[in-house]
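Consider the single chain below, provided in structure tokens and representing the form predicted alone.
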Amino acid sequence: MPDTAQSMKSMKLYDQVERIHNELRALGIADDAPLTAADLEPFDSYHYLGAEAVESAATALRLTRDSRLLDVGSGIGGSARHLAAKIGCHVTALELQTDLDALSAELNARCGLAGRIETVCGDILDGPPDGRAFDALMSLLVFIHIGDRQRLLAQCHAALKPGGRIYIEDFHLLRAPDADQQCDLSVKVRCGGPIPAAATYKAQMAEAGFADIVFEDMTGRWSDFCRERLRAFRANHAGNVEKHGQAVTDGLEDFFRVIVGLFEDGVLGGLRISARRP
């Protein structure tokens, strides 16, 4: 695994990703059994608000069956499967981490969606896969990990056809973190660099060449989501230990706790961003 991808494993959400098999086994689903995208939706999204967020992206991007979508930081493929199954669009799922990419391909095949989803293990900073241009680009809670924001946005712009649309869900900075919070952001959340304030973020998007930039503040809803996620995870502590073991359970709970604290202490806010390449 490349060094950059390996360093992501200090963020426990991305460690031991094969735990989704434990969730399926607990439901009596064998490792080689056929699946549907709906079967996986309770477990395969690392962003907030699950299918609602993906539906918001689909609307903003005006996706149709003929659309070709690039999903940047596609994880284990939950968003790609939802869109391929529901809309029928073709998704290129670009993921840096080799274990997530391999698991995504496995789950896509089990869902019968390998023909609609192309998995590519790679880095958006190296440019769009094979230099192709897409109708739309989506990225959900990934850009925070990428430090070179100028190059990132330039490559996203290059990945779109003229008139193509981009949809991003990401964090923005509400106030400067203290030393302990900065350590959590750097190590446990794996921030790739400074988190921009909303006004800075919008200016960066415009400088990269995007137009019709719309920001929607998601801070309150995301904070509520993260608080409920932590409460539910703690309430099922014994069950989680039985499925995943003590170390994985403790690591996830600590990660969920850190995120709740960053929201509640007024450090992080959330944004939905949509824009267009002219």
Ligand SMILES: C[S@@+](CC[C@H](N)C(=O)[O-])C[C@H]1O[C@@H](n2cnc3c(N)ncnc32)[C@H](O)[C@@H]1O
Second form
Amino acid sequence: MPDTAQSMKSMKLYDQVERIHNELRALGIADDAPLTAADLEPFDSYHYLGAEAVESAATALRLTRDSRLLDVGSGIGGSARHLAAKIGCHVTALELQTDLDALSAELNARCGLAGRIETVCGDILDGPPDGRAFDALMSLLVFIHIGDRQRLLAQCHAALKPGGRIYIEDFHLLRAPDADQQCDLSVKVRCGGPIPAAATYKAQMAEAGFADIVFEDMTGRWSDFCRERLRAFRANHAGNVEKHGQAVTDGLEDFFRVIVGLFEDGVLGGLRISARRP
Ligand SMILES: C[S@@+](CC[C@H](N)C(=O)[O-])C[C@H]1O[C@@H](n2cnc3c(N)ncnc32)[C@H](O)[C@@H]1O
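Please show me the structure of the same protein in the form predicted together with the named molecule, now that we have looked at it in the form predicted alone.
Time for the whole complex; same chain goes first.
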């Protein structure tokens, strides 16, 4: 795995992603059994609010069966499978980390969705796959990892046909972190660079050439979601240790705790962003 992708592993959400197989086995689903996208939904989203967020993207992007969508930072493919199964659009799932990309391809095949979802392992900073332009682009909780915002937004702009729409879920900075919080952001959240305040973010998007930029503040709902995620994970500590082992359980719990702290201390806020390439 390239260095940039390998360094992502200090964020424990990305450690041992094959743990989804432990979840399926615990439900009595064999490793080679066929699956549906719905079977995987409790386990395959690395963003907040699960399918609701993906539906919000589908609406903002006006996706139809004919749409060709680029999912930037697609993780293990939960959003791509949801949209390919429900809407029938064609999704190109671009993911930096090789193990996540491979797992995504395996799960797509088991869901019978490999024909609608193309998996590509790569870095959005290198441009859209094969320089292609798409009808729509979505990216859920990915941009925080990428320091070079100017290049990132330029590549997203280049990835869209004229008139194409973009939907982003991302963080914005509400208050400067102290030294410990900055360390957590850099190491445990793999933050790639300074997190912009909302006004700066909007200006960066306009400068990259996007129009009709709409921001929806998600801070309260994401904070509640993360608090509940931590509570539920802790409540099932013994079951998680049994399924995933002590080290993975401790790593995930620590990651969930750090995120709750960053929201509760007023450092991080959340945004849903939609815009259009004129
Ligand atoms: C929090 S996860 C979200 C995954 C997925 N969007 C979801 O909602 O389940 C962020 C993902 O972005 C990927 N990523 C980070 N930087 C990237 C880059 N430069 N190009 C492509 N993917 C990237 C990470 O490897 C990780 O899988």
